[in-house]
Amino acid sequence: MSPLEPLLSSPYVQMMRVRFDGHGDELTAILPYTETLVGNPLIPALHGGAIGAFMEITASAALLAGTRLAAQPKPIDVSVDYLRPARPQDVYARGIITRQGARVANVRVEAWQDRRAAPVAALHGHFLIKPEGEG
């Protein structure tokens, strides 16, 4: 079973249609565009809550893919910086585990559309983790 299986089977992740593309040790999350993600039809721009949720899912996936965990990571706190409007098209994201202890991990995520060098949002989060083999 894939380490991402518990996350992918979540109804919330399935509703958002998030998928992952792995190459080597890099995992890219993809949020496919749908009209239901548009928060401001006048611009139009994707809803910030959808972008934030997508990045939190990406952070959890980075932890599950990079660490042997007995359970899904649980967010302790998450901070999102919205850098520019996300246009009505697919969004991509990658998470990096910046520090991991026995119980808490810090993860950084950047989300982009056309160019990775021009992110639409960034997330920094602390997650409660339970490594495999602990009682």
The other form holds:
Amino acid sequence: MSPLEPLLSSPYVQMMRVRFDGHGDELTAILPYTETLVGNPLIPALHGGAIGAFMEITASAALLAGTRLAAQPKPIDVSVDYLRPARPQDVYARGIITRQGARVANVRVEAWQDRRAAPVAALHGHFLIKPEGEG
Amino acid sequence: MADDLQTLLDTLAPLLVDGSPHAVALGFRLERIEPGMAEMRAPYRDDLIGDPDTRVLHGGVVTALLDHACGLAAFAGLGGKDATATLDLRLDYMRPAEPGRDVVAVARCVRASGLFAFVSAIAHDGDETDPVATAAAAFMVSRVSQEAAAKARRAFGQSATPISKVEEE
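Return the structure block for the form predicted together with the partner chain; the form predicted on its own was the one displayed.
Next comes the full complex, and the chain you just saw is listed first.
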């Protein structure tokens, strides 16, 4: 079973149609563009909340891929910086586990579109984790 | 003046959610918008569940709800004229939302001046004193968001002029 199975079984993650592309120890999350992701059609830009949610999903995926967890990570707090408007096209993201303790992990995520060096948003947050085999 | 703003907000209210495809897709409903405050509801829906075992709504739904409600409070705080871009959004998840219950975000503009608006918000599932999450967000009237607001005014026949001008970059 893929370590990402708990995440992929989430109705909300399925509704957002988030996919993952793994190569070696690098995991890229993909948010495929659909019209329903648009927040403001006049700019047009994707909804900031959708980008934030996508980066939370990416952080969970990074944690699930990094360690065997008994349950999905739960966000404790997240902080999102919106760096440029996200255009109506696919969004990609990668998470880096900055620190992982027994219960809490700190994760950073960057999301980009055309160029990875020009991120559209960045997230950092704390997540509650439950490593496998612990009560 | 405040009455004029309330009239403007009441006029725009249907567009502030229905004009946003993502808010429509998630079923968000605007409950209240007043000068400097907005209240918006996310319905409890099976397709918004994060964990099928607990049936708790995904944190991302709460994120999107708070983001949208904070944006509306900033818009209403800046006089209902300029659209805003989110600079940052900080969320504290206090506890999981109760399965089966809608989540309501209440956002208040703490300060709106010139190009910036600062908003604080809570999300609750029935009791405002027992929040599911709290948020703090900063917004800016950017050139891009100003152009979008101008486009909206032309589209909807509003004659209001922007309250501020953004310098060319």
